[in-house]
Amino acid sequence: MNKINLKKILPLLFALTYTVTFAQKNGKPNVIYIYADDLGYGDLSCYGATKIKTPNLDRLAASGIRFTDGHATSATCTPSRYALMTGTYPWRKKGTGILPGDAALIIPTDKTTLPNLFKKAGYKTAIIGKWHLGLGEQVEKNWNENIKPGPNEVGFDYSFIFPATADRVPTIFLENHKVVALDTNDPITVNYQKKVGTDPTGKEHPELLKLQSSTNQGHNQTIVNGIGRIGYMSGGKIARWVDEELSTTFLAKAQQFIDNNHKNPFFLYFALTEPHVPRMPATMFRGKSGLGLRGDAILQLDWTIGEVMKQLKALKIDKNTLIVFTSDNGPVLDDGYQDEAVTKLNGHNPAGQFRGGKYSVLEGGTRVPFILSWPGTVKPQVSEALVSQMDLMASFSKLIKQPIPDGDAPDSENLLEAFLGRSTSGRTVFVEHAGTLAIIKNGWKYISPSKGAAYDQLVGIETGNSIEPQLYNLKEDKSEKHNLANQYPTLVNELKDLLTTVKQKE
């Protein structure tokens, strides 16, 4: 038998013992932000939903803080992620809707962002999955050659994304700043004007479709994988993805990152596809929902996250990580392809009690799953703080005792005590953001005037605009269906007043 040389083992044992004990002691835990794509207040069986079952979630919320109240800024996907990147109102800067695929980079690369927050503390740092912030310094960008200032210039040591969303060209993936399997006899050429290359598109061959588009949508451009996308598209054949692997790639590069990394403090965003169009999920999911590609996509970020709890726990590290997961934005069903989410719908309401979805400055377009587990240091509960994904950045900086430079991250609030479930205070005030900007204080909502119209008929959702101004007490009316602005105009104007006044904050 093997004699165990207790001199060479015994600091190695130390040393691992070490790093946990310091982690733990020192407030630095494992950080994995999940971020989903379209997900509802009411698509989880933790929050309500009946139609479909969600158990690695729900698991994840009774193991850690269900909030009732979370919240994105924004109710559409660029905005939300600019906020919860900078800690700023993205209305606060032009150019922040909803990006094309070949727009530039609109994260500063010279102020303090959720990454390099933590890069500073000395974690690694990476991004996997939709990224929609932009690359390079302009639109027109050379795809077959490095491309950068893009993530790894905002503080990820690694990342691994495509560029915006799955149904926008190009469809191809990133890693750092190159373009995985790039065949430089095939060079990519995009195009958001006009079309380029020989491809066919949607408009031009429905035939080809294997998910037809929705009227007057967009999505009949360069079909990629039988599927029209938004934008013109030639050549990167071999360097093309495939819709039914996104999600399984995506996660084995996170698990790849988890495990190279699970030794020292390592913060991972990331960053899903689901339930964003086009809804193409792996055959094992399929028609596994009852409710359509909608439901089926649901089940697979669901099992995707119950993969990434497996090895947390197989790692031994599950009690020092910290997982917040929750969404961009609210749920929308058609959003540009027929693939049953209506047809199917089955009596599911994704946006649980709440009017609104995608694109609405209701609460069903930024009141959103917002789960925070970390278990052994936060207990298990329900909470009704108002919070916000653009909170992070501050209750972070306090969490990993990073301070943040003065005038970066200025609209983000530490609420790192509501966060770890030690106080039910969240924001007394909060700004909503979509065709208009609302403002809640202390329950109240107030609603600017719109011109824009009250129903979206592309998509099928109230938009919550008005030319009058609205008034809704959240505390008693969380459906928002009674305006109670005429009752109270003294309250109206203290609300507008008071948005005036974070607008012109600098």
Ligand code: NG6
Contents of the next structure:
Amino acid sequence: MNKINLKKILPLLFALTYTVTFAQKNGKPNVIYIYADDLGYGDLSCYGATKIKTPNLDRLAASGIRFTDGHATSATCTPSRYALMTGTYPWRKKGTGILPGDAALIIPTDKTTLPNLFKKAGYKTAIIGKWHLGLGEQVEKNWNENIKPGPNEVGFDYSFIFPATADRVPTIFLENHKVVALDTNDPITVNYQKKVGTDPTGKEHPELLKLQSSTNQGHNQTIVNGIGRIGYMSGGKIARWVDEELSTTFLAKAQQFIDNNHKNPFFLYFALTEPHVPRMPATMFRGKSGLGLRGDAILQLDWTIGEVMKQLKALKIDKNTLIVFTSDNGPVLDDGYQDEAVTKLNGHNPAGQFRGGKYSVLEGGTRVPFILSWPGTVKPQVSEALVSQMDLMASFSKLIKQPIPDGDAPDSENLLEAFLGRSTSGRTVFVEHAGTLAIIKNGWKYISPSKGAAYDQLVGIETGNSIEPQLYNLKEDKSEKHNLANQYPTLVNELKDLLTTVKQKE
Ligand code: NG6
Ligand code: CA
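Same protein, different form: I have the form predicted on its own, so give me the form predicted in complex with the named molecule.
Now the full complex is given, and it begins with the chain already shown.
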């Protein structure tokens, strides 16, 4: 019996070992893409923060490339994530704005995506963390059954996610197609139009809240774990997450995935929720930053990444693992809860020297920390190349030698040389997206006129909107202080036309 089994197994073992070594020798490193949520350019000490220390991310940056002109495509979450997954500017497609927690899947299941590119190349792929790209075929779905299509249908072999944002219902985890800890005797109902069930809401019962909602910013519907959410839910009492455990839960799942797959190439999309609202870090980080819960959440984020780095080292795969760390949009202080982010800011500059932040077409909206580390292969350096997260698809396609079929990922540029630190040239043209669009070429930035408010009172952020055209020389005026549109009308027209051309591209 034993002999027969051995005969069967040995060739398989050989094949497996061969695949692993072959893949590794052929430049197929493990890839971990770590996405922070609402982390600003100035939030890390390696990017100039002095009021907060992020030693683990500083170490990661020192071991690889710290990009100073790295971007999300958009100043909010869903569109930036859409671009990352599809290599397409999100403003090309309707319905890619911030999604409610019950939205249907917006990522096509029949096109090349970042994860299925890796999967085709023989990688094991996983997403752990925040999804926010919709689930199922429609809004009306039964959360108590298998929910699909979702991450597993767009290329992830394994998924452990929460559906939207930490401030939106349903406040549950999904492992592959199922709600974790689902109880058939306590079915889950979700509604974004009207109250369901008998759970108290923040609006009716503010005295039950451990974190007060900000005035006029919603976040006062169903209360879960003492926090008012956007949207209503009922049922699923034991399935509901505890905010203080979100991060360690995702970390544990990520470590499990890395452990299980450390002998074959893997791609892990680790989508953390810090420092997005509601900021509810674990007790061990409370009060540690001196900047309130937002700062504490950043310390938790930094610690989490340190834990992953330690694990890679212990498994001896640190040199064969490429890590990208970045954020889905710029920073915001008051995004719906009174959590002392504003009152305890203590002179900290979440967007660094840049103007604007989340929701803004100014640099603070999309220019974010962007670190790439691949010890032993990529030389430590600071790079000024203009790169975007959307470009990782075309670049990784070259790295892992897995071509993208014509027509897919149309806006993703192959910047592999810049990403590996072998070239300082990145994109020549890039479109930034918030309430309006801006286009950058050779260090000049043109912002399309728009009627939106110039200042978002609710969140206290300059949006960059103006009915006048704006032109900034980013090389000399990083903080976009001097609008030079009147001085250079020809350049304004040139960039305006270029933006029209990019928009018309199929
Ligand atoms: C906004 C929410 C904000 C946050 C954001 C999504 C209000 C007033 N504000 O609409 O709290 O949830 O959406 O953030 O509802 S993102 O990073 O996922 O894009
Ligand atoms: Ca975000």
